[in-house]
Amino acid sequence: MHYPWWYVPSLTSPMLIAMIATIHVFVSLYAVGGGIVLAGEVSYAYKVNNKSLLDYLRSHTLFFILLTVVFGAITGVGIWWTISLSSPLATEALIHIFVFGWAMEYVFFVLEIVAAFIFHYYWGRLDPKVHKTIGWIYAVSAYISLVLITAITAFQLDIGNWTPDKGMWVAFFNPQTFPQIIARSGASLLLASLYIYLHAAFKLKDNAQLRALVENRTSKWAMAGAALVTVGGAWWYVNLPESAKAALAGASALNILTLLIFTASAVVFFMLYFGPYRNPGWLNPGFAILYFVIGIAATGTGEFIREGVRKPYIVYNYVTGNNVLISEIPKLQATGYLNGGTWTKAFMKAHYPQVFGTDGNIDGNKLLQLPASDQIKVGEVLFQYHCNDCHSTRGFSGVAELTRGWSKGMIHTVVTHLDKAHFFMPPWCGTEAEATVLTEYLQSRSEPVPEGMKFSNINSRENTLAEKVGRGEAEK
């Protein structure tokens, strides 16, 4: 309520977060898991003095840096840009609550970048022992970044015993922290292995012996990752708050996707065991692409589910999905949603000063005296601020389609009982007059009942039959 709203037609601005964040996750998990795998494999190559393996790992490190450091940095900045615009209140809350955690993350991020460049650009010029140490410095720094960021995002799903008067560490060690760290640790190792498979399948296509070695050794990391994903995922589910379990159970798509993730993890594990681990030599471009697509699909689906079950919150029991603090809702319901927002109130003063009372607040009765066209315009403002976090007008989760064929009374009832109509929606945060104005806007955008689906005649025949039955006149 304290920030202007960033309106993205048809798509909704939070969907931009999902798009950019998912791409970034594909890269950031590789940055963590790839660092661990590279440090481990370089240490092994030095130990057995395998120059061919070292040469391959050097070539893969260049691919790794270009993707994780360069492209990963771009998408990382993109996440901050989009969350600041589309979820400013939640972003503010997470920065204030975890200010020391973010400071630590930035320190380890800088250390991670410096170590990555030294590891690659001083390859062959450093003593093997020093080179291995630099590799592990990168791996540990990247992993600490994963732990810090995962704890913060886990807090969004369940704040545990944290309250605003408690410190960061209470928020950090929330019920979801360790399950999600385990799951993401596994995902990072699994995804990193699939990147290596993809790279090696093309880079080593003329060197079957070295390709088989890379294939066999990488499969161990991948299987460990698949096992951790399964364990962490199961623990994640057990620790879900009741609202999240209800959201998961109430959305058939999420149920199907959850089953697919666990199935995909099991399939990948057995494919790795009976393929690259037990029978090296399977690796070819087609096989690598198949593995990679399955891994990307499973990772992206997991992120989608993790975000989806948070509803109706952005930060569990603290910030609602439409960027309102839980503590502010009673006041907004009493004095008005438009009165409660800096930008909404400024808009009303600039365009409809006649609706303000002597106390400087919007008068509900005066609001309802506006012409119908102006009520619709005010309703559009209410929709953008109150509803556009999850709904577009037409497009993604469009209300024009969701309210198709609804009467004005049905729309008004749902608006005033949002959390009762759909428990994964936040409650209505305005007055009765504002609900009426929003209803006018939604009614003006609602699509009609499709042709061929109008049952008025059938209903009339049923009513007539019922009347006859009541009088004992219906045919036997």
Second form
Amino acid sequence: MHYPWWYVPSLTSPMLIAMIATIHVFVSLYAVGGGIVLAGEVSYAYKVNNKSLLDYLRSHTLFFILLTVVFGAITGVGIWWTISLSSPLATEALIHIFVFGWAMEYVFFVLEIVAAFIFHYYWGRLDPKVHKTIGWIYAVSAYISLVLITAITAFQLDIGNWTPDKGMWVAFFNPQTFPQIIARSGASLLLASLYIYLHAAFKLKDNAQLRALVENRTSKWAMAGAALVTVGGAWWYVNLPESAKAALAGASALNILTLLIFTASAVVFFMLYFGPYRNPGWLNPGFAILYFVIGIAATGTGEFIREGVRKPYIVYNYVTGNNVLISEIPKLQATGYLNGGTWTKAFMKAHYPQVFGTDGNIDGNKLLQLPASDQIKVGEVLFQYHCNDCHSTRGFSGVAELTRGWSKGMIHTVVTHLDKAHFFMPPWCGTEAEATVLTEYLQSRSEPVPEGMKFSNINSRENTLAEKVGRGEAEK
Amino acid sequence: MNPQDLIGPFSPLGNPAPFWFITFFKVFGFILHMIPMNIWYAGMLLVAIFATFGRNHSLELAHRLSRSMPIIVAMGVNLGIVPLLFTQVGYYQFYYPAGILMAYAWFSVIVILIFAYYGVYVYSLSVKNNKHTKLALASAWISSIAFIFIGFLFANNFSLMANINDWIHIYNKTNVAGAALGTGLNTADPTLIPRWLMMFGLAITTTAVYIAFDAAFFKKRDTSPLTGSSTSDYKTWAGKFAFAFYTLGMVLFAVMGSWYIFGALEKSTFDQLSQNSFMYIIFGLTAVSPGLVWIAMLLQRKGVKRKVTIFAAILQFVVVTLNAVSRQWVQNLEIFRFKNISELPVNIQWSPMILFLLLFVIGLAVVGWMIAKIVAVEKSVA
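Right, the form predicted on its own is done, so what does the form predicted in complex with the partner chain look like?
What follows is the entire complex, opening with the chain shown before.
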């Protein structure tokens, strides 16, 4: 709230983070797992002096570089871009806590890039021992970058014993760090294997013997990955904060997705066991594509759940989903959300100077004396800065639909008791007068109950009852 | 609306390192980023032009540049993380609002960069595989234009960061109920165009030095399949061309730099600059330093010479460094007028900082070891 809010119609700007981050994870996990598998397999191929396997791995390395060094690296930078645009306050906090963690990650990025290019471009020209070492330099660097970034995302879910006066290490070793590292390590190996299957299914279409070898050897990495995902996932769940467990249990979308991820994981596991592990040679392009799609679906779902259960925080117990520092909430509730926001206050000063009192702050009474149309406009400002992080007006999680058929009293009750109505929403961070103008705005956008519904009369009765309840709450 | 009202409060967490440390790494990181970035910025345009219109040596240059371009872009993108990181640590109150006001353009950098980078690969692989298709040529052009456009967007954001007065105009024109629509650009700022093109001029000079360096050190002793001419012919041509190209870049840099300093910079900033003798010297050196490299390039106009090329490369590094330092100085002057951001209390994170510095040194040593291995391979081939 100390920064201007970026309004993206219909979608909400944080959804851009989700889009970029999910796409990035598909490739970045491969960048880590693929590096480990390539280093391991190249070492094996040198050991047994299998030239045809080395040739295949060389061709896979180019595919790997084209995907990870270009798309993976730039979408990774893209996450930074989007979080700074869509969640600037949370980003500001994370950067100040983890700046040296990110700086260390940068060192390993540079090592990754240099090692990856030398590994590929000097293939066959370097001494095998040096070549293998460079492969492992890449693998270790990539893995350390996974560890560093996972600790930061884990911290977002549970800050553990960290308080603002404590340094980076307390934040780094939070209860979620190790479970997530294990789960992601497994996911990286599993996903890397599916990428290799996809590539090998096309590249080695006419070389059944080599394809079977690649299939069988890769399946061992994949099985190890699946085991790590299971262990890490279970530990992740056990270590979840209560709010996250409740979100997982309470949100129907998350229920379905959790079921989906377990089903997809089980399907991949059985396909791996009965396919490449027990019966190498089954792999064909269609099978590999199916594998890959299921793997991607499981990974994407996992990431969605990981993000979803964090609500109502961006950083657990420190920054709320609508970019408010927890420590600032009492003051905002006392003196007003519009007063507390740098840009909201400047906007109000420029457009509604008449609502400011002699103390330089917005006076609630004066706010309510504005003409009805202006109250709605001020309500829209509140909506943008307080609600638009998660809700659009019409579109993604649109309030027009969510409040369909609600009376003004119901809306007002929910606005003033956001965290009570839904524990995964942040509390109302404004004054009573601000709640009233926000209610006016939401009421003006709310859709009516759909026409023609058989129980529309019942709805009307419920609305009346709810209105009474809402009015009662408002009067309190 | 008062511009002061739009600057948010300090982070309650304090700075994790002293402000000088943050600024040092911001500038140092920018210097390291600028070198590869300069080469793709001007170099890719050269690739596109010579790939389309070039003959003999110029076409060979396009091919040589394109083969190393994927590595140059990868290094440049990664080296760009450090200045961006430390910008966010020390200058967040200015960097975030500027980015949000032009959010769509800023966000588009990522999308454009992906296309530009793949374009580089398409052309590079076409050269490697000796398949010169129209698609490859189009990719080279698309990449080069995309890089120049990305430069324009960067110039926009980083000039808007310090142009707080114009935040108001952009915000007033592009807000929806107080929220930024993100469709702004800093086009009303008179410093924008000279800043953008000054960097392009600098990029031409760095690319010219790279061309000479590449010819002096990486051109193998063989006969070019493209031209049928010998290595020494190419080295002679490269020295001559690099000198001409450097001259072009230096002129552009001088013209745009003069426009920026004398014609676009706010008077109060200009006055502050001219009153501080140390800054005066730094700016003077920034202005004249390309002249020294130009002399080194002049000495190679009849053919590149290894020792002179090394000298030119070191001098060009100094030119880039002076440029980065001067830019930072101006940015601080412009920003500190609104808020002294060095006053944020410091809450030093000693052990992570020491570990980072240690890893940085170890990382450099490992990179050095890997490079030594490939140099040994190259030497054994030669």
